[in-house]
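The data below hold one chain only, encoded as structure tokens and taken in the form predicted alone.
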Amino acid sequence: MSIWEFLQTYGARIIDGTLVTAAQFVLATLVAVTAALAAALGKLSRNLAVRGLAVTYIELFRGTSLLVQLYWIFFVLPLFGITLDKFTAGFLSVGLNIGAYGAEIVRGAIQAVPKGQWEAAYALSMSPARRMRRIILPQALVLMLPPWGNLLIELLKGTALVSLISVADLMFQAKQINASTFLSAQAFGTALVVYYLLARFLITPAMRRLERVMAQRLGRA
């Protein structure tokens, strides 16, 4: 079967799977950004309990396999009375995993903001929260965006694992098609191209544009 015949026959399923993958990516990104920011600020906190909790999260999710974390969230948490549907378990596990890596990027970017900026914020008598929100984080954002672009591509690729708990994403659809037709080259080749297109023509340009916008706002263009 040619690739065109394959797409005519199974194109609708590929599109449905791609939409699920896109939804998983967007939701996992929100989880990752939130978790990374909270963990980074927690690790910089002077409160030992808060810092300990942040370090535990970062080390646990960086030091163990995403696949194991996915299985834990979906299969093990119900044993403790916490039951999540497969779609939620999918994006939550991917988001928390990537968020642990992102936390170190955020922490490093915050600490890389010039000392003079911190001193200027102190001189203006800003509260710690306002100082972080108005002065430090906007400048740190410019520094952290390039590595976050790479991290989001890793996140996109990580969403393929949610097919293992039967989330009907792109990889799940490709595996189902392959199982019933044995058209491995067409099924997985199409999935490969779709993942590449999402990374190359959506994520990368969006992050580069965001970098330019933030640099212009801070006068660094």
The other form holds:
Amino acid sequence: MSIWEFLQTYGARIIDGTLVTAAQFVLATLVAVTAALAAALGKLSRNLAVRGLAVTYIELFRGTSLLVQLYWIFFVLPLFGITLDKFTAGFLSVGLNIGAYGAEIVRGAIQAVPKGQWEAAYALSMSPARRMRRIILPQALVLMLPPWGNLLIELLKGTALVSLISVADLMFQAKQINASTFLSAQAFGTALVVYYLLARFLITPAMRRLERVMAQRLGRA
Amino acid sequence: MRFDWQWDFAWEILPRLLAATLNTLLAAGIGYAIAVVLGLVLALAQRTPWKPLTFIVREAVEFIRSTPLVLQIFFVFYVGPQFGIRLSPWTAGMIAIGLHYSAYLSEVYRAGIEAVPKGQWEACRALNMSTRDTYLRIVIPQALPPSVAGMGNYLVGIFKDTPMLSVIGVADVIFLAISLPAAGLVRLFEGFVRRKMGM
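Output block for the form predicted together with the partner chain, input the form predicted alone:
Now the complete complex, all chains and molecules, led by this one.
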């Protein structure tokens, strides 16, 4: 079967899978950004309990494998009475995993904002919350965007694992097509190319654009 | 908690999980060995004067880096038989992991090589050293030490990615924890805990 015939026959399923992957990607990104921001601020907090909680989260999710975390959240949490459907468990575990890596990026960017900015905000008697929101975070955002671009590609790759708890994403569809037709090169090859296209021609340019826009808004470009 | 923890079961499976941990170590070790060598080849191939090779290797590295490892493992394992090449799960897994991480390591090496001061290259040229000698005796020995930190990160990464080999049936720790006979969820849970403690 040529690749064109293959795409004509199974194209719809590939597209279905890609849409699920895209949904997983978007939701996991939201979880990751939220978790990263919360954990980074927590790690910088003066409160020992908050800091301990943030460090525990970061080390736990950075130190173990995403696959294990996925199985824990999907198979083990129900034993503690928290039952998540597979779609939610999927993007939640990918997001929490990447969020732990993101937390270190956010923390690094916040600490890289020049000390004078902190002092100036203090001199203007801004409250800590207002200082963070109005002065520090906007500047940190510009610093942290490039590493986030790399991290989002890792996140996209991470979403492929949710197929192992049978979320019908791109990877899952490729596996199903392979199992029923044995057209492995076509099925897995197409999926590889789609992931590549998403990473190279969607995520990377979007992040570059965002970097430019944010730099302009701060008057730095 | 709605289940009771069975210590005897945890103890009973511990030896098997430890044996599987050995597989995890082995898989990570072999995969990393392939990646360390192949990564250097990929890094050097991007520095040849022959542009098409540079271009192809560059694109290949980008491709490998931006597609999921688990998909690559499936690809290597299932595509071979379609063309008459049968690979055992171990071989396919090692090729996939080795290739995936060699793409990452090639970037680490590349940064290391590019950080070697220009004067070193010029000195080699002034001493009339061959390209081979320039790389083997001057550039690579200076490029490797700064690369070690980056290489270490990926060694940790490779450990965390070996569970993916279980999808094609390599019996690493996680595979065993899932497939132990009559593993109900309770038992599965204990298996996971063992793994976390064992690692």
